[in-house]
Amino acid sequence: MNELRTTLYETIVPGGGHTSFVLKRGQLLRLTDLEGGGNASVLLFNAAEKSERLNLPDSLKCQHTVKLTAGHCLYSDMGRVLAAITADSCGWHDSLGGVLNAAEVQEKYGQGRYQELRNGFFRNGADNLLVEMGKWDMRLQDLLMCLNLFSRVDVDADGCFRFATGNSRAGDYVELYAPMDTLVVLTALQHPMDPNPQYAPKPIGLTWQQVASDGISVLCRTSRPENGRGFHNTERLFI
């Protein structure tokens, strides 16, 4: 369905960078892998009540999938839709891999201290997310499993995880529609299972758009009966 959109703002999160913001109800966020092989680790919260946050196990379970793509919803632990994936040129986004901490980054990539590298020092996903969460009065106990956009992890017959290289190409994008005010916390760092032995995070483009109606969410509302109920549960907040 074609929807009238107004672009509100655009920016780039540099490789290794992090940011956070409230995606307001009715807005659409497009994330773009600018160079290919990028990864954006994302957390979502109810902006009005941050104890309500992204629940990936429930998001996968209620939609009977581990392959998150267009038509799927990202649920809170209260059964509300924090964001809906309304468009996706990549086709698969990882909900299993999480992020690395400082010790794991050093073990994987070696020493990368600020003293020698200045702003090019090696960052890690756990600390980057915590820095942003601290701006919203959240702490370590609020750091839960994140969604890794643009990355794919397969599970083989033996239950082992396999990172799929080349999942995202330059220009691939994913769009998240917010049916409620949603706090987005993200960092642009390599996926923990990325086999590249060099620390080389890629930039991610962000574009905010206002859509004329919630018709853009029809695919997500109708892809599963559970999603229709999830949107209904969300809309009750605004009665």
The other form holds:
Amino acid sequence: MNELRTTLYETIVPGGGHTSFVLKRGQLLRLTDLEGGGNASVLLFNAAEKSERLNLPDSLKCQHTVKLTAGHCLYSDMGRVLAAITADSCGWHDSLGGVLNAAEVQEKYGQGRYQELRNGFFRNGADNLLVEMGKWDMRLQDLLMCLNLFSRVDVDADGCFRFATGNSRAGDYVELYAPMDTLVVLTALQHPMDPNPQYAPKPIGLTWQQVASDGISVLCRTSRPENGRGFHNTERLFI
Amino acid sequence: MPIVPSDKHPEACISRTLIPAGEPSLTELKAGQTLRILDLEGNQAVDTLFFSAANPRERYDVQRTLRKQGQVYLSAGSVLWSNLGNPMLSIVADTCGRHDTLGGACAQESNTVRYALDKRYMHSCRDNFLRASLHDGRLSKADIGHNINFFMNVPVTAEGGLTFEDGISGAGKYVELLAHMDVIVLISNCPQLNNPCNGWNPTPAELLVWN
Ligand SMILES: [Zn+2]
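Switch over from the form predicted alone to the form predicted in complex with the partner chain, please.
Now the full complex is given, and it begins with the chain already shown.
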């Protein structure tokens, strides 16, 4: 499949960093856990109508899963596919853990202010996502459940959580294909349930690729009949 | 699944409100008041959102709630946390034992994906949420986040699967919530006819409030 792709741009989001951009229809974003043990907290929006947002409950119930991996689609509240997970070397991405806010980060890691630590200060997922969302004129109400790429949280028979350490190793990657223009908001911070008591977020590599054929989405489109209908709804945007 | 009955008597409550099958409800609860949501006929899904009455931008936060309790199901003892990190309500009594907060609300758009494209024009919870919110004026589409489904059973498997199961609720089962702040309670008494979440037969629910 690589011969059908053109790499458009590459960059690295350092641990603690945040960014946002429009992944255009037909483009693919590869996220790479460069050092292992990384985590990327991600929100998705329809770039043309940002009131249309990633809806994780719809994504989970449409596909009868809480773990997200290759073959799964990430749905908006309007029944459309904001991104399809077309490849994944990791096997499990978390939909349960969310992000910490400033008070929760201080409780977990202690005080880490800019005044003493400069740009090594302790950032938090809620503020990082809000800062990026604010740049696109979105607000607190738009901060819903986020996806935590590269992390795995197991649920036992009683419903109790256990964070799986070592889910992602150096070089593991996940690819998101956009069947519509999708605004991606993300931050590279530790998963809230990561038991490491040190604030030590890891960098995430980002690679944008142009895909010559939407054949890359066939796996997602055909993995369940629901996803065929999700792509149908998405393609109606372009008639 | 802890079963914790209430010692409260319906005769002592200050209000009783029937929510017919498929209808929305928007009510308020003062800090210190207790709300009972009563599944009158059994197997009904009561899709519920909570907002701070003082600042409706503060609302129930599913991921923070699950993370803080280290548990995927809600039942007696669960604290419902807000997006600003404040406790909003606690579940203080529960004769059902398990409630879902991952399945979200049904919508015309998700019905087309889940069931069939021609299910679009069936009634849905999101329609109810929007109707009640826009009439009330304090809430809009942006506020409609991810809700609790009281009385609904959505087990998570060890392999990360999500299943929708019929029937752990029954006629007369209830859940009671103690409010820690003044809250707006937005409910859609689910009209879903396509899955077992309400036994393919939506039925009325009742709200009781105690001081
Ligand atoms: Zn519903």
